[in-house]
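Just the one chain here, laid out as C-alpha cells, in the form predicted alone.
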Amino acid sequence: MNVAVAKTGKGRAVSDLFTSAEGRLPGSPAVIAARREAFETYERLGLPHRRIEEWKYTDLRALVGEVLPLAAAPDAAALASAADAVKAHAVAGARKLVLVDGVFAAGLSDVKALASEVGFKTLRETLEKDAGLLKTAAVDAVISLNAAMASDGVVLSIADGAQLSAPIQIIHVATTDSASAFTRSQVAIGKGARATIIESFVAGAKAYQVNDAVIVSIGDDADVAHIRLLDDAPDAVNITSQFVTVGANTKVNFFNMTSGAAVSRLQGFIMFAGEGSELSINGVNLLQKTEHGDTTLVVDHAVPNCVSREIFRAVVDDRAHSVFQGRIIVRPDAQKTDGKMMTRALLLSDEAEADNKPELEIFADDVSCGHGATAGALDDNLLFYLKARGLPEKQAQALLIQAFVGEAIEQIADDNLREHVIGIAERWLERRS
C-alpha cells in the first residue's frame, strides 16, 4: 500500500522555502546534496509537536504561526544597526565575531586580533569544500532544517596548548522583522587548550525566527567556558542545538541564560568521550508575559570516572512557560560516575507555569546519581521581612530574585563575564518593574 504524507500549510511553506533560497546558499554539490538530503529528513519528519516526547512540552507547530522566509543578506543599513546592538551587547574585553542575519560580518568583528591566537573559517569558505559540518548523529526536525537552510557560522579551532588572553564572543544580530536566519558554528578546542567562548544574541528587529547549531569538540587536559546569553527581541523565537564532546581530565562551565524571545529552546548533546573530565552546566529562565522557555539537556556519561552537575533556575512572572528537560545517560561501562541535577522554579504569578522534567538512565552499577525539581512561589515570610525595613514590595522581590539565580550566575569565573551576566539579569528586573 502506497501511503502519501499531507502537508500542513505550514510544512508546504518551509518546504517553499527551501526551493526559494537553495540557489543562496553556499556550498559545494557534495554540499548541496548533503542539504537535499537533510531536507528530505526535516519533510518526513514534520515540525515537532507534543506528541513526540522530547518535544512534549515546547509543540512547535502550535506555537510558531508560520515559518518566515530567509533573510536577505544584510545592506549598509542592516549592517548600521548591528552596530549599535553589538555596542550594546559586547562584553568588555572579548573579541567579537559577529553575525548579521545569519551572514558573517567581517567589517563588525575582530579577525585580526583573533589571528595570532586561533584558526577562523567562516561556514560559507569551509562549505565550499567539505560537507561534513552539516552531519551529526542526532535525528531531530530542526537540526535537519539547520542542515538544508544553514547560510553561514564561524570555524574556530584552538590549537593545542593554547591559553587565549581574552574570551572569544560570537554575536548574531537580527535586523530584519519577518525573517529567518540559519547559522551553524564549529569549535574546536584542542589540548590543554584554556579558553571562555560566548555566544549572544540581541535584537535590532522586533520578529524574526532563528535556527542555529553549534559543534564543539574539546580535547584532553583543557579547561574551557562556554557562556550563551540570549537576548532576543519579544517576538523573535530562537532554537539553538549544541552538540559537545569532552575529552580526557578536563573541565567545562557551560552557562545559559534566557532572558527573551517569544519562543526559545536550548537542546544541549554532552557526551563525555574521556575518563576524568568535569561537567558544571548551569542555567537561568528569566521569563514575563507570554514567553515561552525551553532548556532540554542529555549529558550521556559513555565512559567511567566523569563528574556532572546541572544548576537549573527558573523565573516565570505573568503567564509565560518555563520549560526544563535533563537526561543523565549512564552506560553500561561507564563505572564510577557522579551525576547530579537540581531544577528550581519560582512563581510570580498564579499563571505563570514551569514544568521539570529530570530523567535518568542508568545502564552501571557502580555509580552516584540523583536529581531534583521543585516549584514554588517567593517566601512571605522573607518578603514581609524585607518590607517591615522600608522596601517597596517591587525592590524587595527583585533582592528575593537576585539571590535566587546567584547560585547559577556566580558559577562563572570570569569577572567581566559575571558582571555582564548580572547587569542582564538587572535590567529584566527592572522591565518587569
Second form
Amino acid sequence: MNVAVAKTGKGRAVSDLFTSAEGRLPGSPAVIAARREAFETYERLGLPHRRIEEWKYTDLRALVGEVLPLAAAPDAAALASAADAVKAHAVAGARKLVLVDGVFAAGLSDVKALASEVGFKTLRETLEKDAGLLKTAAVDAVISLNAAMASDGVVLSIADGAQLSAPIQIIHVATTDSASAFTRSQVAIGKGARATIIESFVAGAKAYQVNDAVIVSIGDDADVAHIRLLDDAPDAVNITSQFVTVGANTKVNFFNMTSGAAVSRLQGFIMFAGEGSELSINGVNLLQKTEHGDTTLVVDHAVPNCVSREIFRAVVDDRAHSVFQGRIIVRPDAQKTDGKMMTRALLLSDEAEADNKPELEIFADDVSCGHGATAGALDDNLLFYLKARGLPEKQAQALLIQAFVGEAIEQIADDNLREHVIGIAERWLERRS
Amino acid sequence: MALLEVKDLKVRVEEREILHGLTLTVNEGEVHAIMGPNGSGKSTLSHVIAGKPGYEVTDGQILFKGEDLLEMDPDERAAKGVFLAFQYPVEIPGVATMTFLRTALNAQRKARGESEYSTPDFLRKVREVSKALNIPQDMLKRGVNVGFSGGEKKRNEVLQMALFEPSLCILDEMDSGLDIDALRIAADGVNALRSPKRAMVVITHYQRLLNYIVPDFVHVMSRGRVVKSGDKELALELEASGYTQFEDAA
Ligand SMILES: Nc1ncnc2c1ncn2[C@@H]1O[C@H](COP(=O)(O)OP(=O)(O)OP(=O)(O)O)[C@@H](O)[C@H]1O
Ligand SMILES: [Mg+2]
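Having seen the form predicted alone, can you show the form predicted together with its partner chain?
Below, the chain from earlier opens the complete complex, with every other chain and molecule after it.
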C-alpha cells in the first residue's frame, strides 16, 4: 500500500515537471507529441532504482529522489556568471560551444571560427523540423526523460575527410540553483575525418541537476578523440547517456574523468558497425565526501575484427562510492574480436566503496576477451619511502594517487589537453580534507 | 651535544622484541660502522630512526640534535636532516624520478623555512650530483627505481643523499648488489659527503666497504644489542673470526 501511495505522489510531481515546462520546450507539433510520449514512458517507469539490474548500484530514487524543475532560460546575469565559469574551464586553443542551464549561448561560443570547418546547428533549430534526434538506440527512464525535456544542445556535422585544426569543446554551465538542465547533442563525424571533441560540465550554481544525452556517429577511416570532463558542483547530479556508433577501420580514443557531482552516472552504449576498428576507453573517477560516481559502459562488438580496450581507475575517499559496470557483447558473427577491460580501485578510507561489475556476453567462438579488477589501499611501503624523503603525508599520497590515475590519463595524446586534465585532478587532490 | 643518541632502546615488532636495549652515540663528523649477523636488528634500528610505522618502541629514547626523534613524523625527521639509504629501495611506478626528487627536496626546504629551488637551479644540482655518481640522465626520467638494477637502486639512494645534504646518513647495506666499480663510485660519493658537520652510520656485512669508507668506530650488533665497539681493526678481526663469539655474549 505504501508503495502505491508513494508512486502516486511522485507521479504527480513529475507531471508538473512536464506541464510546467512544455510551453518552453522547442519543437514542431510532431516533436511535442514525441516528447509527450517519451514523458509518458518515463512516468510509467519512474526514476531507476536498485531492482532494475542496470541500476543496481545507482538507485536514483534513493540517491536523488526527485527531478528538479526545468531551469529558466538564462538572463544577462546568468550569462555573465557563465562567462566566468567558461573562462576558468576553457581548454586553450579549443573552439567553444557553450550551453548555459541547458540553452545554447551563442555569445559565449566560437560559432564563427567553428563554422569554417564544421556544420553547426542547435538542437532547438533541428527540432523545428523533425523529431529524429529524440530517438535513440537504447531507451530507459532517464533517456526518455531527456527526450521529453531536452531544451537545447549542439548538432555538429564534420564532413568526410575534414581534419579539424582545433578541438571542439562543448561546455555545460549551470548557473541556477536547484533546477534541472536537459540537453541533447549530436556529433556526426564523416569518413576519414580527424577530430577532437571535449565535453566539460562545470559549476556556476549549487544543487542543480543535469541530464544530458549525446549521439555520436563516426564514419569509416576516422580518427577521433572524445574527452568528457565532469567537474560539476559537489552537490549536483549529472546523468549522461551516450550513444556511439563506430565505422570501419576507425580509431576512437574516449576518456572520461569524473571529479565532481554528488551523484553521477555516465552510461555509454557503444557499437562497432564496421570491421577493423580500435576503441580505447579510459576512465577516471575521483570521488570524495559522500559522492557517488557510476560509469556503465556497453561495448557491442556487432561486427568481426575490432579491438576494444577499457582502462578504468577509481580513487575513492571518505564515504564515497564508485561504480564501474562494463559489458562487452560479442555478436555471433563478430569473430576475431579482441575486447578487454581492466578496473582498479584505490580506496583511501575504510568507508570508501568500489563496485565493479564486468559482464562478457560472448556469442562467437574465435575471440579474445577478458577482464580484470583490483581494489586496495595505498601501499604503505611506498608511502613511507616518500615520507622518509621529506614529503608530508598528504603530498606523498597525492604523488601516489597521481601515479595511479596517470596510466589512464596518459592515454590522452594531446599534451595541452592532458595537462588540462591533470590540472583538474590536482585541484581535486587539493580539495581532499 | 651528540648528533644522535640512542639510549637503551627496546623495540617490538608484532609482539616480538627485536631490539633489547640498544645504546649508540654518534657525534658530528664521525663515521660509525655497524656489523652483525643476519637478523640481529640492524635494519630494524635504521627503520626506527627513520620513523617507519609498524615498530613499537617500548623503552628508551632516540635524541637527534637533542630533540626527541620518536615524537616526529618521518617527513619531519627528513627535513631535520635524517637520511636512510634503504637496504631494499622500493619501486614507485608512475612517479618520475625527477618529479620525486624535486618534490622531496622542496618539501624539506619548505619545512625548514628555506626557499624552494628554481627549476634551473634544481636541474643544475641534479646534473652535477648524478654525473659524479655516474648515473645517466635517462635513468632519472623513469619512474622511481622502476626497472633499475640492484646496483642502480643503491646508487639512486646515494644520489638522493648527495642532493638532500642530510646531517645524519644511515646506509643500510649500501654495498650489497654493487659490483666493484659501482662500489667504488658509490663509496666516493659517500666520502665526498663526509664533513665535520655530518655523521654517517654504515651498516654492512663486509669489511671491504670499510676499506673505501673508513670508519672511526665499528660496532658489533647481535640479537638486538651492541655487544662490542672498537675502531676499524675490529672489522678486520670479525672478517677473520666471524660472529660466533658474540652469539654467546648476547
Ligand atoms: N615486520 C616484521 N615482522 C616480523 N618480524 C620482523 C619484521 N621486521 C623484522 N623482523 C625480524 O626482526 C629481526 C631483525 O631483522 P632486521 O631486518 O632488523 O635484521 P638485520 O640485522 O637487518 O638482518 P640482515 O643482515 O639480514 O639485513 C629478524 O628476526 C626479523 O625476522
Ligand atoms: Mg638488514
